[in-house]
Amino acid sequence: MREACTNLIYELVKQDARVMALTADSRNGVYERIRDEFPAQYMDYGISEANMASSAAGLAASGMIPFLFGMTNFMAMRAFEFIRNDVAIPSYNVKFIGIFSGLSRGGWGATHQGTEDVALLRSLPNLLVITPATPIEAREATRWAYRHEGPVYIRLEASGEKEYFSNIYEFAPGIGQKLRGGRDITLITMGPILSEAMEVAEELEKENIYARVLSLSTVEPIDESLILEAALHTKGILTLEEHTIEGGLGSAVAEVLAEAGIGTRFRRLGLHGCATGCGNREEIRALNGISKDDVCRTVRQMMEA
């Protein structure tokens, strides 16, 4: 997803002199290419995400369109006050690209696991938070962000994610995607853990359990109609996210169900704050109860209830 997103930013830099590529010591190969070919549209702030956020607000106030590229934890949490005060409240046209979200850097420990950023940033005014699930969705969310007048935060995880969308896909905030139909249980996901849900659905079908799979790239706004339809036409809802369930996808879906007064079997699978343990992504998922086996086990329990 990182390459899909930053390759588009490179094209935007070439086409539009207002577009700037900003980073805080987190550049990838594409951003280095921008640095070498378009030095006037590139800035590296070093390990200083707060300064980068405030500077981006000034650039946006001057008519520029800055795309900030940095690690999720350091950009969303270290610079949170500056995002709030300098960007979100005045609604400046700043685009944040947060990398290594979720457990994609599980081996680096909690300091580098971006697992609370949606909960924090969805509370801010004017700031749209997007969690793409695939490279195409990341690319199209970036294209949408460029065209949108206002602050946007795009939450990226790792690279090499499975693709479930076609090249004609168009991103729109608040519009979820139904990737698989099913009458028994609904799996609602946020981000690339969608691939786990799709594999779970295939596995459960062997047991005659038919799972519907929904992918929500935004939780504010959220696709209420898609959630309510699932609640009415399947026997339960299970949310799945590489993020804390407090304030994340699970909380957002629960809010929709509660406010609509719909009673259904409902479970949330995700993290409780920071992840436990240190290891590769699969190991951390298993340690924290969000592996494919954990999802299958939870669905079976819900179906037996």
The other form holds:
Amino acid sequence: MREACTNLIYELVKQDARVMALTADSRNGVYERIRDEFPAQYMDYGISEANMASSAAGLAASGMIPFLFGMTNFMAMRAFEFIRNDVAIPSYNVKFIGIFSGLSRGGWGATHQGTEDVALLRSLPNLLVITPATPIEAREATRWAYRHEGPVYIRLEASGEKEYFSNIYEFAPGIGQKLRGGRDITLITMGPILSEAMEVAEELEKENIYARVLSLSTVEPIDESLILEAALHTKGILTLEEHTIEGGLGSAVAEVLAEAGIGTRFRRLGLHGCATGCGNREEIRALNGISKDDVCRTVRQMMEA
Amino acid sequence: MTELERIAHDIRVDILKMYYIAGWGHMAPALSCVEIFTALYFGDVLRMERRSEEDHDWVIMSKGHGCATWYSCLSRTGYFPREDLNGFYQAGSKLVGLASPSVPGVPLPTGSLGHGICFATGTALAAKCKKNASRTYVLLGDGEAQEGSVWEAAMFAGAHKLDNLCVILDRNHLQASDWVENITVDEPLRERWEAFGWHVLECDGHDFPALLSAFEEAKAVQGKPVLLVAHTVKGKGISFAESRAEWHSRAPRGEEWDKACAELGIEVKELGRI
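If the structure you just shared is the form predicted alone, then what does the corresponding form predicted together with its partner chain look like?
And the full complex, kicking off with our chain again.
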């Protein structure tokens, strides 16, 4: 999804002299091409995310359209107050591309995991937070961000995520996607952990449990009708995210259900605070209770209840 | 009294009235930068005729606590009606107590320190990208320079030779709770900023000929951003508020109003309306 997003940024830089590619010592191959071919539209701020976020607001105030590329944990969290005061409150046209979100750099430990960014940033005014689930969704979210006048944060992971969308997919904020039908249980995901939910759904089918799978790329605004329809037509809802459930997808779905006054079987799988443990990504998921097995077991418990 | 001195006096009267209406707030931080802002807005430093153009000059008060001075200047240069100053701190008004982008002419909220100078690196860089003549002026507090982000911005502006950026350091030696030197060591200022690639100038921040000549000199500097260390007095113009830490965040009370009015040559009964 990183390439899908940055390749489009390359095209935008080429077409539109206002578009700038900024980074804080987090380079990637595409940004290096932009640096070489369009040096006037490129800037490496060095390891100074706070200055980069606020400086981008100054660029946007002067009519430029900066796309900031950096690791979620630094860009969204270290620079949080700069995003809040200098970009979100005055609503400047700044685009943040946060990479290595969730546990995609799991083995590096909690300092390099982006696991609270949605909770933090969805609380800000004017800023739209998008968590694409696949490369095509990442590309289309980037296209939408360019066309949209206002601040946008796109939460990406790394490369090689499974594709579930067609090439003609169009992103729209507040519109969730139904990837699989089912009448027993609804799995709601945010981001590329969608693939785990799809695999779980297949496995459960062997046990005659038919799972509906929904992917929500934005939780503010959130697709209330898709959630409520699932609450009415399946026997329970399970949310799954590589993010802290406090303030993340789990909270957002709970808010919709509670405000609608709907009581249904409801469980949330995700992180509680920062992830713990060492290992590869699958192992860290398992250590934090969000592996495929954890999801299957939770669904079975919900079906028995 | 020169024309600029008359304007500075009138701005001080605005400030006193605004804090009378508000009843509290950061009056002393506003008083230290009156001459600096008067020189910028009324001394032919900014090219005001370009303010609706894309290559206009930028003014950013990074130490947003002094915003009464900024609001007064903006109201006197047509950004909004003078009448609106009466709304300072009041319900339904746009004139928030620390600099707010709801006020025309204010591009971002400041007062949370170490932001304005970072934003300014963006406006200065944009002017370089667009090859236009826009200049950016930032007022930075000396206490504010304890924020790490100030030095992120300083390193960036020096490295990229943003010579269209002029930061004025409001060197009044006081921060919210104490003298700067009682809290940390911020000297040697000149050597620190020069080491970050800046051209450093110094002047008396209440002296118009000195300020105007420093701004002229700053415009001529090539290849480096400029730090103008403006030596100032916090609370300048209201004798009992001058250089006193306890005046960081307060307005006069009781008989202090009579004294303040006497010092600015106005009647107490004039205080209630701008």
